[in-house]
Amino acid sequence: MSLAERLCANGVRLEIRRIAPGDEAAFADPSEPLVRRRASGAARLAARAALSALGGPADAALPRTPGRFPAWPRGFVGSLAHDDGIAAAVVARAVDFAALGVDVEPALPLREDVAGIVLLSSEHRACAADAVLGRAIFAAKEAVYKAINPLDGTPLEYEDIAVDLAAGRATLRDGRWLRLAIERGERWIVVALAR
């Protein structure tokens, strides 16, 4: 069973799209470099299709808010990201989720210098016999960000987040935790569920 299908059996929307020229038109925000615009509009496309899924507003305009996470309409909350070639959102109801965060990353180790400051050491032993496991780690501490910043703004550094992909599990420093939806090919996308 794929990533969105296991979501959606949870009430999880994920859409994934290939960026385009013409997504920018989807975020129009002149401070930032075309490639940037069009990355995000391309989220912003796959979340409207996620939203428009679970009976919500096709046309959202979903606006960063200043903390540039987006701006949710009433009753949903998800995440978005991207790499150079993907776009990607989760969405949910509100009533079945705090918060949602998710993460792209190419399927690659992580280079070493990011690994020493992103990865604790019991991370560090869990990746030992597959260098890649270290890219999915820090990809799931990125949607634990993405999924608790804008729910609290509680800062979170990766040393505050534990991952065992093996439970599929993130904990916090604070002692919460999240689920972890995980797919592997030639990207990583990870999810963070918040209950």
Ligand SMILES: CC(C)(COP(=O)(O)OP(=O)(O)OC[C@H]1O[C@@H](n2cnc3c(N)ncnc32)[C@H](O)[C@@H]1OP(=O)(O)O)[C@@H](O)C(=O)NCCC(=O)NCCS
The other form holds:
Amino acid sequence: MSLAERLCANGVRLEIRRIAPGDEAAFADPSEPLVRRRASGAARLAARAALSALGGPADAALPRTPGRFPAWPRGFVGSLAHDDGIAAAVVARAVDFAALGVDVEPALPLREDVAGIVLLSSEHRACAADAVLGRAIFAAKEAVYKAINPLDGTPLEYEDIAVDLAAGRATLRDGRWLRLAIERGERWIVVALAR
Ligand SMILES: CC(C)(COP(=O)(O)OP(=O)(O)OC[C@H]1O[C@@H](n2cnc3c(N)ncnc32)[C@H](O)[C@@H]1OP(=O)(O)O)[C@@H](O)C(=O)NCCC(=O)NCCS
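What's the form predicted together with the named molecule like, now that we've got the form predicted on its own?
Now the full complex is given, and it begins with the chain already shown.
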């Protein structure tokens, strides 16, 4: 089963969109360069498709809040990510989930100095046999941040989040935990789900 199918079975819609010329029209922020606006527009097109599939508004603006996360229509939670080539959106009903986060990262090893900052010693051990797993742990921490930061503003550093890829779980220093749904291809796509 694909990641999108697994999430769908749990009431979460994942939409991935290849970024294309013209997507910038979906997020007109004149302060940003075209490449960035195009990626943000593609993410909003993906999010509108996800919202629409869940019975939500297909024309939601999804503006940036002062905290830089998107404002979701009442009754929905979600998250956006983009890189050079694709944009991703995850959306669910707020009655089902407190918050969602998504991140997209190339399936390549982390630079050693970055791994030193991002990974706990247990996480270093978990990716000893396959360095590419370090990038999935990084993506999981970014996805957790994107879920938790809009929820209550908790300041999170990498060492505040312990990721167990095998268990599909991320645990915060304060004891809260989020489920992780992960797919490995050319990229890691990681979704963090908070109930
Ligand atoms: C928020 C953050 C994780 C985004 O990651 P990124 O690699 O820059 O960009 P991505 O493409 O993955 O995601 C971009 C999207 O994240 C979302 N986003 C931005 N700030 C966010 C926040 N505070 N909370 C939730 N989502 C946020 C936006 O939707 C943005 O897309 P948009 O600008 O088109 O609206 C990152 O910029 C950041 O601020 N990190 C600092 C926090 C951190 O690293 N803490 C360490 C522990 S995890």
